[in-house]
Structures are given as structure tokens and as C-alpha cells.
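Take a look at this single chain, the form predicted on its own, given in C-alpha cells.
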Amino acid sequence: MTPVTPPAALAPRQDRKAQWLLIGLAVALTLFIVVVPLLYILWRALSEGLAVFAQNILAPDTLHAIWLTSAVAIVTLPVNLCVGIAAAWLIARFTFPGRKALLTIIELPFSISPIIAGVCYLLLYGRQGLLGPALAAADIKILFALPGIVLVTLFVTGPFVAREVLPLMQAQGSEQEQAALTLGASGWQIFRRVTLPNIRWALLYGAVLATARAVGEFGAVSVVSGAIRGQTMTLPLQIELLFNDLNVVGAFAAASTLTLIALVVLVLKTLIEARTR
């Protein structure tokens, strides 16, 4: 006579099957959505050999695009750090009229298309824009130059640092800062010795995300840069230009640079998450 397996014994088996099914689905999606495209980029970039790959990477326009992209990221990062810390500290430590409105403004770039942001900057600082005539009279060029690219990049990357730091500051409270103030510490000493050590990993995490977003921004930059060859072409714009010029290997070679940056960011992100835990 065959013994009947009780329902309680079937539950762990069913849970294990569901677990392995979900794991397999996650691995399959990761392979097809992430790993296969990355491998394809590297394969196409190296399809004609290392010599052709190096030739495309070292082309003057591509080198300038890499330099411009790096310069924009370097310029925007300190601004994002300072503004993000100040905004998070203000919202977390003080109650004032317009506090919720400030929080909404910080989140605004996530709800607006980068292309729309670029058009807004174009209508504001363009030659026929609101401030265009005044800027032209003062011989100040913002659009179709580095300042315009920096401005739109600051817009799209602005929320990252504040979003990472703010929840941590709210969860930690202000007891340690108040104790330091009671002991006679100045505002700078409180920030340097109490506030900053407590938020350093969240701050670094936000900086990594903001830098990755700055390097990969396309929509807003394409509007305000003018896409001038060898002058205002960032790396994403250069990839599109090479592809449109039917230089497919060159486009994939430039894309491999962005892929390498993405992998470095992913490793840093993983290390920071592990350190935070």
C-alpha cells in the first residue's frame, strides 16, 4: 500500500521548485537583457582586430568626445555633492514653509524628460530665448558650448545625491549633532566630525550614480550642444554620429568605452552597498 505524502511535506518541495524557477527566470532575463548585449558590443568593437579598434578609439573626434564627457562629469560632481548635502541637511534638520515644495523640486528632474529640459534651456538661453539677447550683448555663450552641456547635466543628475543622503539623515536624527553643539563644537566641526562620517557611504553611493548618469546623458545634451563635430560632441552623441556615418566598428568601439565605465560604476556600486551593509 503506497503511503500518502502529507500536505505539510509537499509545501517545502513546492517552495523549492518555485525558488529554482524564479532563479532560472532571473538568470535568463539577465543573460538576454544585460550580458548578451554587452558581449555583442565587445565582439563588434573587436571584430576587425585590435589595430582597427585602437584606431577608432584614438581618432581625434572620439578622443575629444571622451575628454568632453569626462570634463562634464568632473565639473558637475562637486556641484552635485555640495547642493545635495545642503538640500538634504536643510530638509532633514529644519521645518520651514515650502519644505515639501523644495522636496518636490529636487525630485522634479526624474519626472521630466531630458529632451524637454533641453528645450527649456534652449528657449531660455538661446539666441531668440528669454535671456539670449542679454547674453549675446555681454558676449556670453552658453548654448552650443560647454556651459550649456554642464547646465543640462546638472539638471538631470541633481537629485541623486540628495535622494541617497536624505533618508539616512532622517533615520539617524540630530541627537549627535545637538550633543556636539552642546559641547561647544562649531558648525564646521559638527559637519566634518559628526555629520559627514555618518553619511559618507550614502554620499559616495549618490556620487557614483550621479557620475554614471552624467556620462551617459544623451537627450538633453543633444538639444543644447548643437552636435558640432569635434567641439560639443559628448561620447553618447559621438556614438550616434559614428553609427549614422556607417562607421559601425567605430561606433561600437566608442560604445565599449561607455560599457567599461558602466562596469566600473557597477563594481563601485556593489562595493559601496556591501560596505554600507
Given for the second form:
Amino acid sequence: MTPVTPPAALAPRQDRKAQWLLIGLAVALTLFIVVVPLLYILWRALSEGLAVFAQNILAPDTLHAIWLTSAVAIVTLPVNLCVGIAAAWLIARFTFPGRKALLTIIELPFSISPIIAGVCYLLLYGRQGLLGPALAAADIKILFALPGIVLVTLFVTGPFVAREVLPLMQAQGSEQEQAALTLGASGWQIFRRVTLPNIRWALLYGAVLATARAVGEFGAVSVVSGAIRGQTMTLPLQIELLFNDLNVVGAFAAASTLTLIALVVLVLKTLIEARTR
Amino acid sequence: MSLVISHLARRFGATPVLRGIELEVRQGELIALLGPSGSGKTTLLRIIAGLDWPDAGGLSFDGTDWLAKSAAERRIGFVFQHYALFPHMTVRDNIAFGLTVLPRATRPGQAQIAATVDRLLRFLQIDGLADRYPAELSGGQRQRVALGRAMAIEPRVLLLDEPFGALDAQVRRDLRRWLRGVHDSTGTTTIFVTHDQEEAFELADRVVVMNGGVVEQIGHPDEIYDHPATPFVARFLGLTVELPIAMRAGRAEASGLDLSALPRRAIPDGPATLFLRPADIQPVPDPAAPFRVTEIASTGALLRIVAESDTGCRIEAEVSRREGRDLRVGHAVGLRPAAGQIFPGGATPLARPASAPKALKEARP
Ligand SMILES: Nc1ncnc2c1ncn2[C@@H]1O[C@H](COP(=O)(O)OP(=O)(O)OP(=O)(O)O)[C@@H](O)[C@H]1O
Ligand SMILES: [Mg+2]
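Following the display of the form predicted on its own, present the structure of the form predicted together with the partner chain.
Full complex below, order starting with the chain above.
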């Protein structure tokens, strides 16, 4: 018996060529669209030495921008967690009129351009806006201040937590919670000891995504912040400002901070994904 | 000390799921709720547990109104069909859960909880599994853990929804005996749901047959088996052969059938329907009889025999291979039912009336 050479043995060589071509294309695209720009930011930021880099980062306006962005992230996170869990729980566990509508409303920010959100807030809370006179009379400042930035960031990051938690809650059903109920657990005990442990990774994942978005949001924030130097400039706004001032090293230094945050988020996200897989 | 359910009704939207359930469960009894899919067994169990509320009717335990109490206050043990174990807790923590959520004033100490859990683990024969997670257990082991978790709170009533539904036949049989043993040594009033009649009859002190949201019959397993109270119960318990007959002076008559083995019944003269188990019909070779054997099939131990009369009446019988040795296709046979159930009326008006309580029959051994 002679070994039969399958005629197909010739064909794969061509396939392989196409395969390498596609892989090469994907790598090249990734390099030039994602990796090179990111590395370039770091390289430009450090191009004039660590001392200049540090000096730029520690410039009062940039430092303030970092502080403001952190503050926004820290304030929005717990709100996002609470509202996200409550909404997911409501939708997963109860049937009530308007349930579908609630689901749509929660996802709405995903399909609306952030700048529109900003403009809406402007029209609502601005001096000529609907609530403007009343707010001015009560001496409450929302626009061009931290509250406005927080509100618009909440709008933009709202869907993330609910979106991650809801499918899990729906898949798990409520039997475990009912079991806990028959075993005598109170509502809070059920939440803390049964519901929360089951959704903890999805919750963390949603929180990471929401925070990344809160830190990086530009469009909506730029409308409501009023771009007051050293006061309402978040990190992305500050980068643009530095760039427009032709302070390239400063812009890149600030940008590298943001990139660093993004990388940390990416690592966290990967870890959580590996954990939940 | 008993659980009393009266006129219980529940509807989901426009669909009535429970239509006037009447049931009294005595202290220490082991009760099976038996019925086809969709008959409302789970719904009834959930209402007893306090996970759902009825639209009308009453539920009381020991004289106290349970509908005014929450699930936690009723202190019942509920074992879900798919166990609903807490996946992030070990077996030990699962079983201890009901004790650890007690208010601080009544909560036993850590050592005491651990001792209780250890005792339960030994009792349920799963002491080697204490530190495993539910995902690391077999179905039968999960079932035991779920039961242990429910028993830890020393429930007044134990409710099990198809406790063996997700297990294979051998494990089912083992666990069935084991559950009977557990019940006998704890004496906890227990209600379990099943749609497997063998399971219900082997395990239960009394069986409650449900259909379409009403109780068709309540009684001792033998009683139900021998004297099904309604045509539904008869069909459900395998009396699948239905024959139109005539009643005269308490005796059943039908041409070609020897009904002398059936006892007299207090049923008025007129048309009636006879329900038979195929295994209770004895074909007797008789050249003068109107039935002819048209099919003989072997199922291993048994022969399944189909006999047809000239008038188009078709009857299925089951006999042992030895008894049916001499039967051949084409033989004329007479049929001799050894036991059966008779309901007045022709073949069609058998549909039961919608008003449930009137049709209720408590059969006592
Ligand atoms: N939450 C609900 N909403 C609407 N209909 C329901 C609900 N729960 C049960 N039903 C309906 O009630 C009927 C009885 O359901 P139930 O679960 O009590 O039946 P069952 O006897 O337990 O059946 P099975 O043996 O299949 O578990 C079914 O027709 C079911 O579709
Ligand atoms: Mg059910």
C-alpha cells in the first residue's frame, strides 16, 4: 500500500498565503491605529526628559484638571452602582407597566451623542434655560461648575452598570433569593449575602467601564463646563486647551496620565473577564 | 396541629390555575401532590410557602392564619426543583444559612451552628462534602444539601417541588427510600410534588391527585389505585381501556365481555363507562365470542394483545408470556376483566364539572 497524497495538500498553500495577508493587515492596522499613537503619546511626553514631564504634570492647571476628573469619577461611581443595581433588579425581578420603556430609557444615553446631552443640560439649567431663573434665584450654580459636570457625566455613564448586571440577574432567576426568603433572611440580608455575591463580577466590570467613560468624557462635559481655566477644566478638556495653546509637551504629559488610567482600566477589565469566564 | 387549605383559588391574568383547593394535612404526614404538568402543583406549594398569595381562600396552620404571615414567619422548609443552592457558599455555609440570618437575639453561637450543621451533614450522609461548592457536587448530592439547608431551620412543614425530577432512575429510587427514612426519623410534616405515580404511591401516606387546578381525589395510595374517584384519575393511573356498558340492577353488562368478576355497584340503571387496566383483562379462547385477536406484540415479560369485535370495538390487554402462549392472531376470544372502575354516563359526558368542591371525594382506607 502506498500512502495516498491527498490532492488537497496543494490547496492549503494558497489559503495560507491569504491567511498571512489577513493577519498582517490586522497587525498593521492595530499598530497604526492603536499602538503607535499610544506609544507616541508617552514618547512625546517624555521626549524632553523626566524633569520637564514632571514639571508639566505638576503645573497648577493640569493638577487641578486631574483633581477635577478624579472628583467626578469618585462622585459618579457610587451613584452609578446604586442606580444600576436598582434598575437591573427592578427589571429582572418584577413585571410592571412601563418595564420595557424603562429598559429603553436606561439604554438611551448609548444612542444619543454626548454633545446632545450637554446641549440639553444647557437648555434646561442655563441662564436662559427652563430652570435657569429659578436656580439663579435660589443661588444654585449647576452649569459651568462641578454639579453640571457630574450630572452630564452621570447621563453618559448611566447605562453601563445596569447593562452588565441585568442579563446575569435575568439568567439566574429569583429562586436563590426565594430560597433565602424561606430561610428567614431579611431583604438586606438577601441582597448582601445572595444577590450581591452572584453579580459581583458583572458589577465590577460595569463599574470599570463606567469609570473609564467618566474619566474620558469630552463632548458632553465641554458643553456644560464652560471651560473656565483652572476651575472647570477636566483632564480631557485640559489636554485640548494645552494643545490649542501649542504647549505640545504639556498636552502629551496630561494625555499620558489619561492613557495610564486607560491602561489600568484595561488590565482590570481583562482580569475581571478572565475571572468570570 | 395541622395545615388547613380551604377554597384556595389563584389566577394568573385570565387563566385560573387553582380553582378551589381543599386539603387538610395532619401533623407528621407525608403527602404527595400528584398531577400532570400544568395542574397547579407548584403554584399550590408556593402559596403554602408564602412565595405567592391566592386570590381567594384560606390557609391556616395550627389555627393561625398563614396568609397574614410572611414566608420567614411561617418557618417552612422549601426545596426547589433545581435546588437553588447558593453557588458562592460551601455546602457547610449553605446549610448554615438559615441559622446565620436569625436576629442576633435568637441566633445560636458559632460553635452551636457548626455543631448543628455537622449533625445534619452526618444525618444526610454527606459529611465528606462539607467544604465543597455546589458546582462540585452530583445532582443527588445537591438534593441532599438542599434538603439539609431547609431542615436546618427545623421547619414546621417541609415542602419539596419535584425533589427527584432532575435525577436518573437509580438515584431516584435510592433517594426516595432515603427521604422516607428521613421523614420517619424526624416526623416533619412533609408535602412533595411529583408527576411520577410510582414515586407518589411508594413514598406517601396520602396522595392528592390534582388536575386543572382542582383536587380530583385524596386518599391512601392503595385506595386511589383500586378505586379512582373520577374518570381523570382512572385514566391517569393507567386505566386506559374505556368501554361503553349498560348497568342493570347494580351489575355491569356488555356483549362479549364476562363482567362477573366485577363487584356490584350502586349505580342507577342505564349507560355507563367501564375503565380497565390492560393488565386486568384476561383473554379467554372461546369460539363463540365476538372478539378476534388482531395483534400480538411482546414487550419482553408481557404480551400486548389487541382484540377487535365486529362492531369495531378495539381493546388492548396485557398478559404474561406464559398465559398468552396459546393465543394466535385470528383466534376468537372472550374478554374477562378481573377489576375495573365504572362511572355512570356514556363515553362523552365524562368531562368533570367545573365546580370543584362538589366532586371532591375523600377516600379513606
Ligand atoms: N407566574 C406565572 N405567571 C403566569 N402563569 C403562570 C405562572 N406560574 C404558573 N403559571 C401557569 O399556571 C399553570 C400551573 O403552573 P404550575 O407551575 O403550578 O404547574 P405544575 O403542576 O407545577 O406543573 P409541572 O408539573 O410542569 O411543574 C401553568 O399553566 C402555568 O403556565
Ligand atoms: Mg411544577
